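Taking the form predicted in complex with a further copy of the same chain, here's one chain by itself in structure tokens.
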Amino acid sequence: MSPEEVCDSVKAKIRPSEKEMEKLKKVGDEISRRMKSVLKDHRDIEWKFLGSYARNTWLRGQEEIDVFLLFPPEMDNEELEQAGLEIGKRLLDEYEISYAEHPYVKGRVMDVEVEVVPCYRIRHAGEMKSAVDRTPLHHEYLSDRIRGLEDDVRLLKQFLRANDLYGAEHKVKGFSGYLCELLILHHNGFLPLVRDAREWKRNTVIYPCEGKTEDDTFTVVDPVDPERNVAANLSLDNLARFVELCQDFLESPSEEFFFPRRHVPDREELGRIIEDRNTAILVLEFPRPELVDDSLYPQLDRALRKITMELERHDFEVMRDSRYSTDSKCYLMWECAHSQLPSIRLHSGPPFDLHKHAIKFRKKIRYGRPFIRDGRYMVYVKRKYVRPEECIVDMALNSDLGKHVSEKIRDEFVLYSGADVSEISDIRMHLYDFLSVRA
């Protein structure tokens, strides 16, 4: 199949059905009706549909309606937050409160997910008080311009979703919805974008003018706020993976790029792979702190980095590390080159002819007797850790890995190692990718 044929076929599958469209229209109308009555007492507050619902760029089955409340800029913050929550609660059939820069209400209307987000009404980015104030400007910029390209936006979103690249949040570090729409708009469609992206480099500037950055930051300038890089949260490695996918897709176009068949290995298969590698694979499992992903993942990353650095410092040679979470559990994982080290290590001292230092060094009692190599004193000392498990357990129990993470770890943790890790069914697929044997 040609890329065009693949795209046409995929579009038909990801475009919301007539029924879904009608249903969302109906919910939208219901929200408008309710808003009229809810806002009766708040003459100074405007409201708007924003996001993929407003621009008709949502993916089939991913219905979600964003309702923004636009408050006058002179209103104080507390008042905004309070009114925002109150309006949200009155609008929704069921709700919960979530926390971004402001608290906001998330819930359902007629069984469709709806978010009610308060912000300040501004005319340009210079007036912005928090990032969310910019969202109405984004919509204003895109709403007319994107018309006719909605299916291409969906293609890109599906392409990214299928490859774990969709979303700017910390967990993913991929492409935001807004970035998707800007890219489609700028290239005038999915395939022109993909063709262009094959050549992207780490210092590419896509928009507003094509060029290069000095500091190796891939850049897409926000048309409503030229100081801002819309791709700031996209990690280097995810940029690289996107470039790779674009190259691969055009080389052999197929729907698998949009609907991948992921192989989920069973316990036996994963166990065999692990034993075959003869590395030290370690997974630290602990209860998930009660945090949303965007708060949790930075903390997991910090804890991971801290333990990895300690493993490296003690010569276990971390080949790769990763983190993962489910609703109830967190996982930190490592693959080390060495499952066991000598009980001793070589410790380097001063040159023999820095006599004062050399004499001091020789007088310390250690495991071995100091000897001279290449004119320098050396000695064998006992290692603190012989196995990576010892290092990780010590860190888990005694090191500050961040308040929330450390609290949960001290409640309870399990450290799996070797083929035993294949017993954790939650992370089998993640481990399979982690070991990078995905075919």
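Having seen the form predicted in complex with a further copy of the same chain, please provide the structure of the form predicted alone.
The following holds one chain only.
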């Protein structure tokens, strides 16, 4: 199949069905009806449908509606938050409170997920009080321009979702929905974008309008806020993966790029893979703190980074590391080149003819007696850790790895190593990807 034929076939599968469209229209009509009643005592508050529902760029099966409450800019922030929560609670059939820059309400109306988000009504980005205030400006910019390209937006979203690249949140560090729509708009379609993206570099700049750019950073300038890079949360590695996917798709077009068939290994297969590698594979498991992902993942990244640096400092040679979470557990994982090191290591001292430093070096008490090699003093010293497990446990118990993460680890943790890692059913698929095994 050609790229065009693949895209046409995929579009038919990801475009919402007529039944779904009718269902969301009914929910939208019901929200509008309820809003008239709820806002009769709040004449100064406007509201709008925004996001993929409002622009008809949502994927089949991804039914959700974003409702934004636009408050007058002179309103006090505390009053905005309180009124926003009150309106959201009255609007939804069931709800829970979530937190971003402002607390907001999310829940369901007629069994469809709905978010009710408060923001300030602004005319341009210079009047912003919080990042969410930009969202109505984004919709205003895109709503007419994106018409006729809705299915191309869907193609890009499905392409990214299938390859774990969709979402700008800290957990993913990928492409936001807004970034997807800007890229499709700028390139006038999915395939033109894919063809162009094959040549992207880390310092590529895409200008929907003139604006400020950062050196050596992939940049997509926000047309409603030229000082902002819409791709700021996109990691360099995920940018590289997207470029690779575009190259591979055009070379061998297939629906598998949109609907991948993933091999799920069983415990025995994963155990054999781990044993054959002859490396040290370690997983630290602990209870998940009661945090939303955007608060949790920065702490997981910090913990991972600190332990990895310590493993490197003690010569275990970390080949790869990763983090993962479920609803109840968190996991930090490493693959090290060495499962055990000698109990001693060679430490280099000063040259013999830097006499003052050389004398001081020789007088220090050490495990071994200094000797000279190539005119420089050397000495054997005892290692602090012989096995990577010792290093990880010490860090877990005695280092600041992030307030909530450290608290949970010190309360309870399990460190798995070697083939025992394959026993953790929650991460078997993630670990298979982590080990980069060709299926």
